[in-house]
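A single chain, nothing else alongside it, follows as structure tokens in the form predicted on its own.
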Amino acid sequence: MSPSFARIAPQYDALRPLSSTDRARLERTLADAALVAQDLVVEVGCGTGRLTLPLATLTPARVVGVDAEARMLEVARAKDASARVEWVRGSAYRLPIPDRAAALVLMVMVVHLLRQRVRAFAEARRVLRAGGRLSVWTFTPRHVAEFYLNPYFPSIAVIDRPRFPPAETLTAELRRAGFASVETEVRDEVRRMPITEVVDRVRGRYISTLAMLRPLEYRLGLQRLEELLAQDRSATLTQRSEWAIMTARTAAA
């Protein structure tokens, strides 16, 4: 993961709080998996546990959160008062999980951070048991093209276009990694965001792409947003998100 995740770890949850739609997607994923207490769920790229901890309250299964960034895991452990989750440092390319041990692997907003997607998908398949499933949540190319911050930071779309490939590309890569079947559901979400929230998020570089912009472009875009805030603190921006929710299954025994 990007080194910037260490910097933003303390305020990550404030910058990217878990939404009701995030929780609804998680509940549906777990319901479809039909897990029992003997099962293992692994979240790859768990970060501060913003999804992992709710996950652990929704399933009887054992839950392991894996992340490459030690500072993110420190924040996650501090929030896990009941020690319900096992937090482990590791890479998506080399998971600290035995072969065929997991019933479900989650990759939520991880795909765009992977330089070798097929390798990471193959590693997820390695740790999944027969009939296990990998759940991948990512944004679509349409989301990238219509991202609400594009007018302020034009390079975001240029940077993110290759990072968020079409579902057809990911499906082919998942099959190359050895998955027997892949299903995709596209889900659309729209919300109005207060300008105060937008400015706070951009100042905190709440998405990794903001840290990849040229410094001048970042400063000018932030300045425009701050000017909008100064002119009208009640202003809002419309954020439209289009998700690709992908379920890849291993072959049954």
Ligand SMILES: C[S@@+](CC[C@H](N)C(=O)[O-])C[C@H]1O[C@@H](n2cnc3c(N)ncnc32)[C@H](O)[C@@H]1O
Given for the second form:
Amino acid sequence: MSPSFARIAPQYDALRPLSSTDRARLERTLADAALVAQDLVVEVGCGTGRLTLPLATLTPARVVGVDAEARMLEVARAKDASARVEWVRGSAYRLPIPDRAAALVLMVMVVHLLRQRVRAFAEARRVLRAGGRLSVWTFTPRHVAEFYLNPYFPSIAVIDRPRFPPAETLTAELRRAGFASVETEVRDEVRRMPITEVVDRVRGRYISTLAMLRPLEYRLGLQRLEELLAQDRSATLTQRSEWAIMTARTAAA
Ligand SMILES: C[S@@+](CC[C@H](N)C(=O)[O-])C[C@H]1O[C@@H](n2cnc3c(N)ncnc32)[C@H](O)[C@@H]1O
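We have the form predicted on its own; now please give the form predicted in complex with this ligand.
Okay, now the whole complex, with that chain kicking things off.
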């Protein structure tokens, strides 16, 4: 796991706010799963509960958030005044959940952090009941190749290429982990980012890749962005994101 999550935890939500598109996608994921109060939803790598808490307001099911990083979970617990969600420190490779207990498992922006994806997928399958589903949200290789910060930090694409494999690779891995079927939806999003926001995000190393750059490359890239900001505070950068939204199902009973 990247060590950067302990450091970023207090600023995580401010640096990576949930977008209306994320929320709409979450609503659709839950509508498709048609959960009832007796069901269990597990978010693996729930972080600060950025998605888990809205999710818990949208479903009657029991919700468990699992994350390896204690400081991310501290932030999540502090936001969950009514203790609606059970926050558990644990690993994607050894979930603190019994066999076949869950109807839905989510992994949102997590698989790029896993060194042993098939093992984590097999663990998700273990905790899913017959006919249950794993929802994986990640970026595509095209997203990595066209990432809006690449011109400032050329190593981002080099670091992220193996972390964000093609959907076909993930599909094969999910099948190898024992899922009966896998569907992928590719979604394109375009956003104009104010330079002020970009600089704040980069200063906060809002993506784990920024924390993996050599210090000199990080400093030079940030300096170029700060120069852009100094020249024109109203400047914007266009961020194009391409998501792979994958649904893997266990065999029906
Ligand atoms: C990029 S954050 C995403 C958090 C959340 N899913 C969201 O979208 O806001 C990735 C999270 O995965 C967690 N994580 C990384 N590797 C993990 C592992 N092996 N087991 C459990 N959690 C892990 C990190 O601690 C971090 O909180």
